[in-house]
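One chain is shown next in structure tokens, namely the form predicted alone.
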Amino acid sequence: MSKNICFIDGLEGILKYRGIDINQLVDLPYDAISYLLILGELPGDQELAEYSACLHGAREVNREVLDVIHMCNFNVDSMEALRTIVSFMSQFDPDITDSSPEGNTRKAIRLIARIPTAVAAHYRIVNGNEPVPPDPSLSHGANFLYMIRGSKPSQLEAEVMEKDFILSAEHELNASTFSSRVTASTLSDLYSAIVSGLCALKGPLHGGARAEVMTMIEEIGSQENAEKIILEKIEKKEKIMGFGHRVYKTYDPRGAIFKQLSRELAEAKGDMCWYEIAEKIEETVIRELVEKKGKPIYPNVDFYSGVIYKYMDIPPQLATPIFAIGRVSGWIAHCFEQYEKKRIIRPRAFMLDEC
């Protein structure tokens, strides 16, 4: 059952992967979380070393993929480019027609390893720079930052990026995960299922909130402006990006971790500006909507993660592709479970009335 992959208690603010609380998992390597989601249990030291070696050794993309990235329309959304790139990568996978569990696992490793490389290469090419080859000695998070910057990140930045991928890795049957499962249920190949997830994640109601949080914080500009602007948004009944969730009726546990991480980055960089703006926004929203009106509108996963990206100089256009880098392990776990069922997902039309 899919609940074994992920468990959420929206009233108590609990999130578990494979029965383990997210607070226990967030300090592990992303590779260990990927292994947990896909294979169902945490790896031992030897198992993790072998799995990481496979992932790190599969990071390179071939010349043809880079050629396609060079041919992308540089004015399109980064997610549109990523969707095209991942679809094209399938043509070079030697296991593309092998739908056995072993063949699917090999494809999964390549997808997890190469999607960060594709995202980083596209970003650098769009900005007039040559792609930076992946470094197999670096962690998943450190390697991604290295590939977009061309220089190795600080230890704190690498750890924060790693945790970002972990906190994004899985979240039950959200729109993109459900899209991937529907495609997998037809027994289509794993690349097709992951492209389905990317297409759903691209939508601004699903994957776009993090970038909008970054834009909102930048437009507010200072802690002094924050309360006034948020009060105006509340008065006009405008949506405040990064707040509220369809499942959580209390503080999103991922949001609480991101808040602490954003403070650590702010202190390390000696610049509390973005953190203080975010904190004032949160304080105002909770006072006006939670305490005065009783609405369960707390910071979600996107709010303080947007602050983190500001401190790490990650541009808004990369926010959703980065989310996909973390989430691909969760999508794959759900696809593998759906393949075992060998039963097509076929909802009835009347269910749409509930959406």
Ligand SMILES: CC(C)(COP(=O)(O)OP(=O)(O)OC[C@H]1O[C@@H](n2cnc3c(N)ncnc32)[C@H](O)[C@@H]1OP(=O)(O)O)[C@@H](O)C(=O)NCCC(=O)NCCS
The other form holds:
Amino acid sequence: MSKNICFIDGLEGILKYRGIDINQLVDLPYDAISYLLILGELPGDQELAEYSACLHGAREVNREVLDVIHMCNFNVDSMEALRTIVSFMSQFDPDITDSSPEGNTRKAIRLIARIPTAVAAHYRIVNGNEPVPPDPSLSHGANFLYMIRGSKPSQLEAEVMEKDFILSAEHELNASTFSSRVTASTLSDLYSAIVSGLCALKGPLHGGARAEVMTMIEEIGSQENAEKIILEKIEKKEKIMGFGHRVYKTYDPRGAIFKQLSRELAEAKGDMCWYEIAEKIEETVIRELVEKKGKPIYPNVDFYSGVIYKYMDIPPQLATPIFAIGRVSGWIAHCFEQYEKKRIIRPRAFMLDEC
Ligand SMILES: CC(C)(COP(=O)(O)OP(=O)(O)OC[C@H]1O[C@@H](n2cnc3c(N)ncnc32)[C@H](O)[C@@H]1OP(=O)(O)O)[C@@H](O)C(=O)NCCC(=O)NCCS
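Let's see the other form, the form predicted in complex with the ligand, since the form predicted alone is already up.
Expanding to the full complex; the earlier chain stays at the top.
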């Protein structure tokens, strides 16, 4: 594998997976992106068909895992549930003690295939519904929407969900990927590394921001309220969720794609309300923080994705687990790279001063 897993130019707003620009990748199936990240290059038709068959055939979770999902059926945060479920899943993986590249690839396929099933089953159970078994004939995105709703999504919704997973799939050494990678660097198993990633993703300054964007947009409620409420937040020095980024000092390229997708969904549904509120928020933040104060606070990946979920009736509590479903391929790619290095990551405490 020659290409870096990820390349980000935070000043120019460029993102590449394995050397390929995100704008070229976003129209491919998620399975192809997962293959690209984990195995290092885009699959040919035959390779993609085989990889997809493995992924789609591995979606079901076993009875014991479903029992644990039922036991999480109390007011538990969906990410708390997910980290418990993934941790429990490891003991049923026949390759758990096989840390060869082949054994790790088989584990990777099970994790990528089954995390969506676990998320959807937990969501349905806490809402008093029976889990919907996965449909191997559907794409990663369509199958997930089918499992949470119990009915097949429209083609546009399925495509948007697929693109959401692709745009969330990888982003270099963000907090959750770093956590996964540190765990893998001890040569701990892949499930442990993925649980580490889930724990870091859960926080509101990382994956949790998307749910907070949704709550903020709901609370604002109308385009007329948007400017006033955002000005109040800025006056109180509150952070506006879904804006700003440690690396991007310009528009996040994923944010731009999500903005376009949310507009397409709004138009298709004949309801511009959430999109227009979001645009007003963006306009106000850019005017007040970028233009007047010179701070590079643009919409990040979480802002317009939150708008998309509003249009797809996805509730805030699913926002971070959905992020995890996409991101698991990126975590695994980094773990595999780290396993090859066979060297523990051990920063010194003074390095934290720069974080
Ligand atoms: C993503 C984030 C954690 C990056 O933080 P960071 O690189 O450490 O940037 P800082 O928190 O140091 O912020 C730098 C300045 O910009 C301001 N700023 C950063 N993000 C802001 C936001 N979302 N809203 C308002 N102001 C913001 C800070 O208040 C700070 O201002 P100051 O210099 O006057 O004190 C931060 O932008 C944030 O908390 N955003 C909201 C949460 C979010 O959307 N997270 C998802 C990230 S993909």
